[in-house]
Every structure is written in structure tokens, then in C-alpha cells.
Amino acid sequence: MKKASGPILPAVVAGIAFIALWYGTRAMISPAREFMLPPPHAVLQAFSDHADELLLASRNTAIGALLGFGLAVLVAGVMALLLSLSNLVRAALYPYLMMMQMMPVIVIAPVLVLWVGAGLPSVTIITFLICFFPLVVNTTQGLISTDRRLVELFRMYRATKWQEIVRLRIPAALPYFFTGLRIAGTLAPIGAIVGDFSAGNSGGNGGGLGFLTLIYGAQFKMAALFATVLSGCILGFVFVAAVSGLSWLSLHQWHDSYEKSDN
């Protein structure tokens, strides 16, 4: 059995180098501007001092991210299936989907606030819009990129269209789908934070990390502001790790992108 060598040591060295660079950069800043870059130990202290607020805000952001992400997976899956079944539908709608992908979502935040109200509904829709496009584009590409020889084999054996979709096209599209899912999983916490920043509120303790950023920024609590950024990074890591784990469980037994270890 081969012994797996993980990249733990390089990661540790890079982390130490980053912290040293942080302290070194702060040492070169004039004393009058030192407050703008708190040292790492002050950020960790603020993370501890504001733990309750950060935990509540992280929970609210996670709820908005999960709702928007889940809705994007559901709608994108259905849309991708429709696009893959008809060349006419794909030719009619696909260019507009690509154009909408370029839309600056933050610009429509005020409109969403007027339509559905500030807080979780707007945050969920903004997260959905950010996550939807990479999912539908990648999944559609996977569904229409099935090996033509396998498609012809299914048709030669007179498989129904439903059998072709369920037993061939969807399994073949899974790597594309999980590529989109990883992108969406990375964007979901960012979308929720941006949505909360531009359309959130603190009613009923419903404020997320974006809203907390506004509060700490207005109060010039720089260490707490950096602690909020750290909380967002942790939340993003949890999302990406969950998606990567789901991808591994679904693909590692049969797809070439996962190298099988020797026994």
C-alpha cells in the first residue's frame, strides 16, 4: 500500500510566512495608521470577545446561503434538463442565460428590497442568482456532451428517452454538475454576505456577517472587522468542504478524476 503524503507541511510553512508578513507589514505602518491593520493576535482576541455576535451572524448568513444554494441546485437542474432535451429551446434561451450571468447582481438589490423586503428573502434571492448560472451552464454542457457512441447504443437497444436520460445522460453529466456545484458552493457564502451587506437587516436578530461588517466598520472596530472576515472564510471553507466531500462520495469509485489508491 502506498503511503499518502498530504500537503500539510507546505501549508503550515505558508501560514507561518503569511503571519510573519502580516506582522512585518504592520511594523512598517506609521503609528497614526496602525489601527487600520490590527495584528493577528488582536484579531483572534476580537474573535473571542465577539464570539456570540459572530456565531449568530454566521448562522444567519449560512441560512441565507443554504436556501439560495439549494434553490439554485433545484432550478438549475430542471432548467439544464429542459435545455438538453431540445435544440430549439437551447438555441432560444442559452444566449440569454449567458448574458444574465454577466449581470451585476448587487445592482438589483434595491429592487429586491422593494419587491420582497429586506432581510432573508432578498439575501436568498441574491445568493440564488449568483449560484444559479455556473450550475445551469455546467450541467447543461454535461448533459449534451454524453458519449455519442453510448447514446447510439442505447437507441439501438430501443431504450426510452427517460431511460436514456436517467441511466446515461445524468450519470455522465455528474462530473460537470459537481464542477458547477463547487463553483456555486464557493459563491454561496459570498453571495449571502454581499446580499446581507446590501439588502439585509438586523430585525429579529436576523443580521448576517455582511450587516455585522457595516456595524463594525461604522464603529471603527478594525480587529472585530477582521474577525468577521475570518468568520466568512470559515463559513466558505465549510461550504467548499461539504461540496467536495459530496463530489468524492459520488465520483471516486468510477470517475477518472479521482485516482484510486493501490491496495
Contents of the next structure:
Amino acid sequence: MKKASGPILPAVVAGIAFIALWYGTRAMISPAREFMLPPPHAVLQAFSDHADELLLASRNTAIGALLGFGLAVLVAGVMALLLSLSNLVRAALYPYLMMMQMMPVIVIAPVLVLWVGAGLPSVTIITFLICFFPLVVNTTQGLISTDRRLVELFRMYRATKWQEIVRLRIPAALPYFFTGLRIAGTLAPIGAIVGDFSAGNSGGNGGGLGFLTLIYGAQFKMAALFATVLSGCILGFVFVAAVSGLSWLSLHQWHDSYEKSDN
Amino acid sequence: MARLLRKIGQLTLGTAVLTGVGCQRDSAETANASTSLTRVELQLDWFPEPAHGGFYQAAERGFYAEVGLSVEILPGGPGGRPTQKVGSGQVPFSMGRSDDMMLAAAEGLPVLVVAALMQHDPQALLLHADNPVETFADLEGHAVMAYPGSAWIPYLQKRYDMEFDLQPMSFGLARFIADPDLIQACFVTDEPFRLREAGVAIKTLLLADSGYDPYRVMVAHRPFAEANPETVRAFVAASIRGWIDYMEGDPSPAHERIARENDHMTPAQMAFSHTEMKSRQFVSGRSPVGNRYGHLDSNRLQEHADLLHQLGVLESPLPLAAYADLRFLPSNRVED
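Starting from the form predicted on its own above, please write out the structure of the form predicted in complex with its partner chain.
The complete assembly is shown below, putting the previous chain first.
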């Protein structure tokens, strides 16, 4: 993993510059408008003041994100296999998959709440809807992009259709699948937060980060709002890190993209 | 670097400068108001409706022009955030609930309560007629759809020592109609009419009856009010006059204007809202000593701020001067 140590320094420098810019901008703001941009240390302070609330909300959002994400992986996997089987199936279903992606969450949320109830069920389905499309599109593309020569090789040796799928097409589709998974990984926490925002429920263990956003917003707690954003970012990073780790585990031994090189 | 920062600062402040230009004009020009009116904006909290009637009445009857103002009334809607707009100086005037203004001021938003709009808030809980919940105390264990973060929520939970689930507001009544158990926040002057039209039997619990009784208020951007006290005074006086005229006189000038600006407002709906506001004395108040249009009582405000502090919604006590200034009220509308 020689590559990993390289990008750290520039990222740290950019981070410091960003914080300096933040403080600088705030210094330019007239006192009457200071509430609009809390300084970084106030955000950290709010982060620690509301730590319990934020942690619980992050946990609730993480659960919704994981459930929706997992469901999307399962359904997208099956759906991609189905779509890869024939051009006819693809032509028949593709427009409707697109439509699923086009559905605005804020429009669908009240309907979902009616159907499955507010809170975790709705949050899970909204996350699913947001994650599903990049997964199914990338995985399908992977399944139909198998090297022709390898397919011919399999057929020459009279491999069954099943063997062709399990031994050849699925492994060859993995890099595509992980590309979709990475996109879905960044979307899952956002989906869960949006879901919570429009179809959440404070019951049980309390709401998630979307719910906190509503509360802090209604109470004009700007620093706490920024702290909520930060929590959402951290959650997103955890998801992406987990997906990247998984991708590395399954691909690094054989796929070109993980080939060790200094270029 | 420093120059870059200054540039960014200037960009951020651009809107403030623009507002400032408008402010400087008025002191010189209010003298000959007939030739040139001072332009100010009022940000509403929702789509035009009878709950804004007095402002439209003042505009249509020329009350604003009489005091040298040309008031542009800006409609709101879900996510309109009038308090943020008046706090950031994008508009000089807006409206809202007095408890929200206390929270905003405590968080450093330069907002200033300058007059009452309604003595009592029409916000209520909306229930199906056959819902077993009859009083606030019965809410225990139920789910209520409302704006999370509203201060009446911890008030009810503490006063009646109960827990109820909250769900964020979805705008519209489809879910209420479909779900016989749903309880949601409403304006008692608005949703009940539409539901009865749709044939849904309902009942309401007025939040003011629980003892949680904030004002609805007119709000000014504090730096604007400090720089332009005469403009604020004129706006307050003409607005109160508009509200008295709207509630006591013929409301049709306001209703005709509202109907033009909001296609969903039917004459029947507006008549219902007007009747509800009048019979429940939201605007005039329920005081036995006569109407209290615009009137603010410093004791009542302070008691409410103290209540919010006791509830833990306000982290520290908030003095009146931090969020309100009663000196903009006409002299006969201040204290008894």
C-alpha cells in the first residue's frame, strides 16, 4: 500500500487552508450576521455538547442506511443477473428502473409513510431507492461486458450456463459491481438522512440525523447544525471506507486496478 | 490571502449593503411622502391566506402609503424560513411566533419583536372526530406529526408528564385523511375547513388552551430597526390599523388580493378563516378590557421566556431587551 501515504500531506494542507478560510470569512462578517457562520471551534464545542444526541442519531441513521444499502445490494444483484440474461429483458425493464431513480424522495416519502409507517421502515426503503440504481446499472454492465474470448473458451470446454455465470461472468463483473457499491456507499447515509428528514419518527430510540437537523434548524442552533453535518460526513466516510476495504479484499489479488506500481 | 478574504466577506455582505441603501433614503424622503414612498419588504410565513389579512388590508386600503411606505408583501411556503431571512437582513420585516423569536434571538439572530400580530396563536392539534384522544393529557404514547423542535412539544410532555412520538410534518392532508389515528399540527383557521369540505369529521385541540400561549408577532431586522426607527413605527402603526380594519370592518379588499395571489384560496375558505379568527378573538385578544390589536405585554412576554428557560429550551434566562422592543408600538398600545 505504498500509494496510501502519498496523498496525506496535500490533504492536510488543504484542510488547514480550508479552516483558515473559514475563520477569515467569519472575521469579515459584521456582528449582526455572525450567527450565519459559526466558527470551527464553536462547531466542535457543539459537537461535544450534543455528543450523546449526535451519537444516538448517527447510530439510528447508520442502521437505516445499512438496511437500505443491504437491501439494495441484494435486489440489485438479482435484478442485474436477470437483466444480463437477454437484451429483451433489458429493453423491457430499463426505462422503469430509470423511473425509480427519477422519483423525487420528498414526493414519495408521504406515500411510503402511509404504506409502511413512519420511521425505520420508510427510512430503509428511501435509502434503498437511492442506492439501487447505481448498483444495478454498474453490475449489469459488468455482467454483459465479460471478455468475449473467455466466454468462447468456456463454451469450447462445454461449461454449463450456470458455470459460465458463477465462474466467469460474476467474477468478471466484480470491479463494476464495486464501482456501483462505492457510489451507493456515499449515497446510503445521505438517503437515510433525507428519509429521516421527511419520514422519520422520534419514537423508540429517537430519530436519526435528519430529525436532529429539523430540531436544530427550528431552534436556530447553527453550530449544532454544522455538527450534524459533520456527523453525517463521518458516517459517509465510514461507509466508503468499509466498501473500499471490501473491494480491496475481493480484488487486490487478481485485478489490474490493484496492481502494485509506483506510477 | 487577506485580499481574497476581504473579497469573500464583501460578497457575503453584498445583500446587507443593498438593504442599507434602502435604509438611508427614508429619513430624507418621508417628509414628502406623497411623491416618494419608502420601499420595505414584509416576508410572510406561508402562502397568502387570511392569517395575513391585516397586512393585505393595510396595503389595499392605502394605510401604508398614508405613512409614507410602499410595502412589498412576499409570500412564504414550506421551507420559506422567514426568521432566517429577517435575521440575515434580506428583508426588514417578517412575522412569526414570539417563542420562536426568543429562540432565534438567544442563538444570536438579530431579530426584534416590534408588535403583536395576534394575541393568541391559532396553532392546534388536528384529530379525527372518533379519535379516543379528548384532551392533551390523552396524548401519551400516540404519534403526533408536527415541526420537531417546536417549544410546545417539551411543554406538553412536561406539563402532563407524558411521552409521545413525533413525526416530521408532511405538507398536505392526504395522510391525515387516510390514517384515522393520525394526529397532526394544524392552523385551526385553515385545515378544518378543507377537511370538512372533503367530508372528514374532525376535532381540534387548540394549543393555547393547554396554557402554552405565545403571541404571533411582527418582527424587524434589529440593525434596520435601530437605523430606521421612524420607518418601523410607521410600519407597525399602519399594520395594526390594517388588522383592526380587516377584523372589524369589511375584509373584502384583503380577500380579493389574497385570491389573486393564491389560487387555492376560495371565498368560502377565506370566510371560514376570518370567522374563526374573529370568534376565537385571536387577533383582538380575549381581554375583558377591550381589544388589544398589536398590543404587547412585557410581563406576558417575560413569563413566556422564563417558561422556555425552565423547560430547558432556552439555555439561560433571556431578558426582554434581547428579543423585543415595545417602543415601536403606538403609545395607546403599550402597557396598561
